[in-house]
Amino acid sequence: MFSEIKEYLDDPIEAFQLRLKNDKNPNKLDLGLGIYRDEAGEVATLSSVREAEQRLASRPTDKGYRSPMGNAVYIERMEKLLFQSSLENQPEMGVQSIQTPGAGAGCRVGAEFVKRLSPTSRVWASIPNWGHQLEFFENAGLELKYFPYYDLENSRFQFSEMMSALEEMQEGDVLLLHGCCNNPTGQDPSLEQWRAIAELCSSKGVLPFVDIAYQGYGDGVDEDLLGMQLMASLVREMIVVVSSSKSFTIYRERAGLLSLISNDKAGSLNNAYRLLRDVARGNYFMPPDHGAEIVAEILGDEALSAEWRQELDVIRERIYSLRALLRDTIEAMDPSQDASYLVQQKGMFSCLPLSPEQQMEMEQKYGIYMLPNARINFAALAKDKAERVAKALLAIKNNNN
């Protein structure tokens, strides 16, 4: 059986690490995976994340299953971080949640969820996307379609180009959205805008599926909501999907959140999260418990939430000042470029300006790895390196101009 694959190739991740291992160059430089790295390029743990761990540790507790759900402190304590304010303001509005394995894995069974519900359903996409992100609803048998989002050659948002596309969706079909600090691009929808997105789904009977993984590295932990939150008091229904990965950087925990929310929670609301329950059950039975206990302790702890939120301040005002260092650099080192765009983007992820043979050229010429259309992940950029990233930069564009 083994022996009927083919030249299998590797992902663009793999790839991309592959190619970055067997790079001798002692001054390499990966800007590529969505991790937080301190000035030393060291992958950084927040102090609220390992106070809550020695606190974890000092208590005692069995290692026993827990349900399907996950982890109820974790889920109650993330509900309450994401939608008491919406449903505060909205009584009719009801919202089941489980604990998922990361992001990721919601997606997985939020794709299963609609598929099982709605197997004619299209997906709908942006150009560019994070294609990984896009696995997950391929692999559950969805059918995917796709709209403009950000010209990636003049580093402009496609609003306009985006709801003519999307003026093509149909009653049940998903359009899959960022929440906040859009990936791979940093461009996210004014509320204005997100609130068009919302009233065109409505006028549809599309629902929306929101992924928020970088939440507080945008505007604001709260900030950083408001978006989706303006979504489902619009519409009937929606699925949010939430990591706890970058937040809390609790990366390799695998701690997440899919929510099932809905304007009718006296009607369907319970059965759908039963379906959800068994469609989790099904893929990976439980997910992991440590990363969610941190989470719950975090959060449940005012100090330590408050903490948390102060150390999140720090990691958004630094990404956001290497931001306007590199804009400034560009800028300064060529007057006639423009690099505005690096500073009106938000989070971990910016697209520069460049084709894949450009994005090559950096690699092999500089020794500068980004992923998949020339995305930059600032948070690994230290500020002696900007000029580095600056001077290739302009020499692969001027060169090729």
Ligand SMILES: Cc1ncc(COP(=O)(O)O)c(C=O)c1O
Second form
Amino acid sequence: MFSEIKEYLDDPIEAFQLRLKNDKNPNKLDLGLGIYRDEAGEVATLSSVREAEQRLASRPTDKGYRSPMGNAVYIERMEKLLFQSSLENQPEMGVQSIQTPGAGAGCRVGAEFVKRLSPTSRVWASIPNWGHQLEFFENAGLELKYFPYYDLENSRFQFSEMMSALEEMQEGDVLLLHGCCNNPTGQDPSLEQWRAIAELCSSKGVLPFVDIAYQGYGDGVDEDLLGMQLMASLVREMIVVVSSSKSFTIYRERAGLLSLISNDKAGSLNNAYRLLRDVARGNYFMPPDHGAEIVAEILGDEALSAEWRQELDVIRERIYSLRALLRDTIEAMDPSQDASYLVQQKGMFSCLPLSPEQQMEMEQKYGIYMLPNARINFAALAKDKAERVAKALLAIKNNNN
Ligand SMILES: Cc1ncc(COP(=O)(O)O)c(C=O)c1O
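After the form predicted on its own, can we look at the form predicted together with the ligand?
All chains and molecules follow, beginning with the one already shown.
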């Protein structure tokens, strides 16, 4: 059977990793992978997470099965973190959630849930987008449609183009949005723009599907939820997927939340939840528990929660200072450049204004590696690398102009 595969093309992210691995240049610089690294380049674990793990290890525990819905305490505390203020203000709103093995699995299960209920729904995704995210929807058998979101060449949010394209959405379609710190562009809508998107979804009967993977990396733990919460107050139903990977630095532990929101909680929310449970069980049976236990421990303890929030403040401020440093370095080297987009965007990522050919030149001439769409991760930049990146970027841009 395996010999049926004659040739297999790696997807762009796998191909990038292979090129990086095979490059023997000792000074190669990996700005690609989307995890948080500290100034020393280490994938550091938050001390609130280490403290939570120690507490868990010191307690008697069993390793019995939980359920396809995962860890109930994690669900309860995550729901409180995400939706408490909305639930207080919207008496008709109901939320039902499951714990998933991360937001990736949440997208996949959410996509299959939609496919089961509405097989002809189309999923509207931005150009550019995080490639892996689209696979989850395609693999569930849903048709993808695209809308312009960000002009890579001119580093510009294409909000009006996006809204015109979304006029084509039909009732029952799904609109895929990133709740904060857009991957790959770092470009988030303002609250006013969130409102306009929500009103469009509401008038067209479109289901928003909001993926929040970087809570705390944009404006703050609570502030990063405002767009999603505004959306939840204006539409009838929506799906929200949240990752605990980056916000708690527990990437490989695999914990995330998938929530069904309805502003008619007396309606079919409970049946929808049972379908969601069955879809999850049919995919992976049950999610792993350790990451969910860590998060539940932190969120259930006031002091530990405060420490976690402070640690995210430090991460966020460091990322912002690296954004400002790269902007200042580029503009100081070439005053004709306007790199202000770097400090207006949120979270770890930005796309540098480089064509695919120019991006390859960055790799081959300067050993600087980025993900597709010239996406860089500021957390991988470190202070002493900004000059090297700015120099290479300007050399390539100015040569080719
Ligand atoms: C937008 C987005 N959603 C989901 C994920 C995956 O998150 P998790 O590790 O929770 O599966 C990522 C990770 O890069 C992401 O950027």
